[in-house]
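Quick heads-up: it's one chain on its own, the form predicted on its own, in structure tokens.
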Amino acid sequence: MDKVYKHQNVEKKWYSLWEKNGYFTPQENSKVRPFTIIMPPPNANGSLHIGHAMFLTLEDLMTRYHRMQGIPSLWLPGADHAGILTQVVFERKLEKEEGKSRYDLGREEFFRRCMEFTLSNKKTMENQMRAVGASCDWERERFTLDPKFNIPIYTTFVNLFNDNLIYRAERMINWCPRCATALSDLEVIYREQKDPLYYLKYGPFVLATVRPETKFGDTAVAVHPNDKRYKKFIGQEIEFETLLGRAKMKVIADTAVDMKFGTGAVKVTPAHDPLDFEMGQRHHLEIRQVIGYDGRLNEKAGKYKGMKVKEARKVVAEDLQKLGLLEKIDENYIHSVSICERCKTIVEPMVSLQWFVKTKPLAQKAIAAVKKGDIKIIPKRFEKNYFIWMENIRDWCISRQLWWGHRLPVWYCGTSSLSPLQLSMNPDLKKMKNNGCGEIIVDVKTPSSCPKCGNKELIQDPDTLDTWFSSGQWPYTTLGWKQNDEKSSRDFNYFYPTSVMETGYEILFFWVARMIMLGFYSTGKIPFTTVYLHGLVRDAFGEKMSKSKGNVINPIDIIGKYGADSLRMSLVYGTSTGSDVKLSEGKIQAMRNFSNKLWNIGRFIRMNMDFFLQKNVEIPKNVPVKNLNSDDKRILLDLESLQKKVTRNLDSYQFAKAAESLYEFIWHELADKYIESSKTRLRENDRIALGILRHTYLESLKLLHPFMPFITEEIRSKIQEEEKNPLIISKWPNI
């Protein structure tokens, strides 16, 4: 063994090695049920950052440890299209490189284009991923934009619809101008920040409000229906000067409004505002969109048209001010603004022609398999807030004005039936002539003509589904559900349901609640039994890692400094089951130098053994049972405790006390002690001791190949050489 341990010389090989042999490859038993993981798709739109390092460790762990039991264990790899963040990254290389948007290369090029920048990061990618040591079944890679993945994700679509599931309505939606799409509740993000509070002048009114820019989209104003300074107006119509006139207006009474804020008295913007445009449904009021989709005033806002928002408010106030009709502003009200996930724009509320799935039925099931303990979530803790988000669900907005996505499966008979908003984004459709009768046909395939009126040019809808919508079903259609082949159909009915989803907490609700309501309505089961949350990655200090901040910490950098066993180490080492962990380089450095003493104790035992050949001493191969002292015997009975302890914790998903378990018994158990009260009978050529050693140092090996699977490998060969099978496949201690 040479004297220093080379982690460059050994991570690659031993890969290689595992990986030609087919050992990520389960054999199928029938008599044993098997351990499956679907992998959460990485974006294929960038490298691997820290936080898919965290779940590469802990995913594989699982996967190396039911493996040594002999349970035939899937880890299906895959990666995500990622819908809206691809196609911002996207864009804004394209703009960056070539001055162009995709308006400017077509739906097509577009297309194309994107795919072949997100095939060639995924090969990065998945390059990176052996690099962390993920012993994943590549055989299987899955990808969610495959277009085999068509016939399920649009069976599903079509299945809901048929079951009134999936309905076409206009709602008011979360609309990002930058990206130029509807986004989902879960793709807001929220932020506190200070902004003026206007007070505005109608009539004997005065109403506050941040966003003057919205009054000519005002159709009422409401007050809460118990507020005794304003009963006497309730049901009357008000008339007050504006800055396009005279205008007149309801007074409506709704227990929506807030008596505390502001004035008491608030006005009513159903097209911009989503408490407002349910107060609009319930009082049937007029929706006056004054805000287009570009993120402009539009021709009801008068001589305001084609003014961005941020201007307008501006303008807006200072003119009100200029007539009399702005009373007071306060300049230090702090408020929650909501903005796109991916590109951090501001958010405009519209309402829009969309595509939505009513969850409500589809989550009662998937509330009560938690709460009957047929799908388990850890830690525990979590599932308080499953069910308060579960419990209180909306309907999900599920169509996107993407071109990178699946497209829905949606066809109309003619342009009549396409939103304003889809004529606009699409120029080519609105060209069309409306030679159709209108028909709106959902079907897996492309239909040859409309089954109304024969016309055989149809339009398929422009818009793409939400990218959830797809990974949502991901447990079931990357085991071939629906797939109408011999090998996907054995797949699905040994693989499904999965054993764990593991996955981080902050998508319990993106993605983990979604794939258990569609899981259960296209299969019947649960699509796992085990949910496993971990935690952010953070600094030392607890802080997020960010570019800005310089505290990031990239994966493939540290591996080829230290190794992925140190980084794999400290990413499970002294960790809180669910909670942010907090890392260093310190703490990967520490690892390292577990590492070296791991190298050294299996050099020193080599060198024994080589010393003991010399000699003509026999070695032991297997554990001796006779003249043992009492140092043997107390490390044996260590051994014994640690095996159970570790397999206790491993079975109960206690990862980080299985590591800090190993760690203390190999540096201060092993090395500390027993060798270093070993070494004088070793001199003396004592099988015993160098039998008892050996034997100890392999088991602790096994048991800690699921975290460091290099250097454990390296190891073991080295000291073992008449085992020809390597450690991946080694039999898990008997206990």
The other form holds:
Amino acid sequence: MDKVYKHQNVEKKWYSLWEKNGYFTPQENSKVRPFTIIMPPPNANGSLHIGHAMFLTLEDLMTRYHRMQGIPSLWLPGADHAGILTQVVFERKLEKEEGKSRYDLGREEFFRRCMEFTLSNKKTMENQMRAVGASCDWERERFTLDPKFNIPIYTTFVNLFNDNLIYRAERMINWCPRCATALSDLEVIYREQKDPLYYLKYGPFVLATVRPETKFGDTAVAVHPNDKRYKKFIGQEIEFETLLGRAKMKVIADTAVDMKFGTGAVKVTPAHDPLDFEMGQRHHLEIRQVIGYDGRLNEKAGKYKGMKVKEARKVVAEDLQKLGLLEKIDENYIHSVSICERCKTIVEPMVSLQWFVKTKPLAQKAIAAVKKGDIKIIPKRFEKNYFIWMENIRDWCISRQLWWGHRLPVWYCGTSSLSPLQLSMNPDLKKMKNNGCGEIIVDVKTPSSCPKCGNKELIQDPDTLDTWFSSGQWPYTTLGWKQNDEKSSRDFNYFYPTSVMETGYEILFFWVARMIMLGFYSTGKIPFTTVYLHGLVRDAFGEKMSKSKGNVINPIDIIGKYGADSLRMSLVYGTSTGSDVKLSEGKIQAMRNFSNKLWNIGRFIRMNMDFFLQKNVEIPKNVPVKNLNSDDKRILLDLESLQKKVTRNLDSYQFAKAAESLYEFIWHELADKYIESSKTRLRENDRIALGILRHTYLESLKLLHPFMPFITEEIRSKIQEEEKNPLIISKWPNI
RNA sequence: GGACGCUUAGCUCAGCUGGUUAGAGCGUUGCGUUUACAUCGCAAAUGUCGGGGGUUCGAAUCCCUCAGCGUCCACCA
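Please show me the structure of the same protein in the form predicted together with the RNA, now that we have looked at it in the form predicted on its own.
What follows is the entire complex, opening with the chain shown before.
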């Protein structure tokens, strides 16, 4: 054995041995309830980052622990096509490397290239997951955009539609002009910034707005019904000067108006503001769209047509000033603007015909499942977040004008049913002659003809589904729901509902909440019984890791330098559930040192075993029961309490505590104390000392194996030749 | 605006249901190489446990309050 542990020589060797021997594939046993984790599928548009290493470590740890307990344990790996994110990443790459846009390639070619890109990333990531030591069942590996998932995903869509839980409607949505798609509320983030607040003269009123460029879409002025200042105007029509000549506008009263803000009177632009849209609905106001989907003003803005929003804002304000219609500007107004989560472009609220999931009825059951305790969220404090969000949930816009994703299972008979947006974005469809009756067909299978008029030339909705609509069904689609083959239904019946959903707290709403809603809806069962949430991995100073800050710790580099075991241990040790983890190279080094300590204990034992062999002293295979001295008794007692502690901690998801106890025991009890005190005894060929030492060490290796699988496997093979089974399938101590 | 979390040694954090001199790792300082390991061992130093108030025989630990930091949610023109 080398003086220093060299992970480079051992990690690959053990991984391929485990994989080749099929240890990752559970042996089904109808008498035992399995342990199942569905891996949160990493987005296949880059390579493995430290966040992935985090969940891989935790999930592997749980899987290995249960596997060693003799429970059929399935950890099902996968990859996510990650709709909008991958499209954005790939579009950037295309622009950078070839100077092309997606429109240059055309839809089919773009999809094909994007698939090529995704599959190649996916392959890289799979090997990187192997390097971390992930003992997942590759035979059951899944990919969200695999065509075989079309049927289950479409089935859910069709069922929801038939139950009136999916509907198509013209609603206010978030529009990203850069990505050219609608976004759900969750895909929008807010950024605080300072913008001028303009006070505009509207006849007898002065109105405050940050968006003078939308004034061409104004269809009313609103005041609070109790506002004494404006009471006399309510219900009247005022006439006043504008940039495009004289205009008339109704004055409405609505309680949504805050009397204390600005002048207490507000311009109402139903087409471009969510609050105004709602007011518009209540007062039956015209929705006058003045900003196009390209982020530019349209013909309704007269001479300002074609200007981008930002430019128009400036010019309009200047022109208003010239005409004396601008009373004042508050330059220090701070408010939050909504931006696209993926490309950081400012999002335009727009009224658009899209598809929505009616979430309230789905949320009720999902809330109840957690309230009743059928699903447990760890740490518990996140339950409150979950409840608050679920109780205030809004309908979910699931149609995207992207090319990368699942097409909607919706067909139109003729072009008349397509939305104006879809027609403008798809020139081919616009060119088509409208030769249908307008029927809308929602079906799992592509319909051959219109059931109403028999037309055979149906048009599939060009939109794609929100990526979370498919990943929200991940726990049951991966296990073969609606796959109609024997193995799939066996898997579904045996492994579903799954045991633990382990993921980052940042996707509790995006993903976990939707899985609970859709899982319940589609299968009538909860998708998992426990949700375990881990924190974000940050740098040593608590800063978020990012390429621009240069503080990124790349797990693959770390594995090359210190080994996967050190990385894994450093992601578990000294952390607390659901809290962010601070990681530094120093911490990883500390764990590498621990690996080396562990290695040298093994080396010390091996060395003594060799001395015994040379001297023809029999090496004890079992723990001697007689003639134990106080050191022996003490270490055995400590070992027993360690076994209990680690088991208890793992059962209660206290992984850090388990790791810390192991570290403490192995280094400071076994190495520092027991080994030191046994040295003289070993020199005198004391078989008891070697027997206890070896036994204690081998038992510790078992307990440590889920945390540090490679080194434990390697050392055990060196000091326990008589055992043919590797540690990965060894028996966890019965306590 | 609402919710949640954090504030304990130079740094990163344990201290759960209140009870002897407040702990660990890293770092610092001193000493050390006998059958493993210098990626090591032994030893030492360092804290009015964010401020204030309360409950209690007793509080880092429970309650109230203030402050700072962080995160999430929300349609503040």
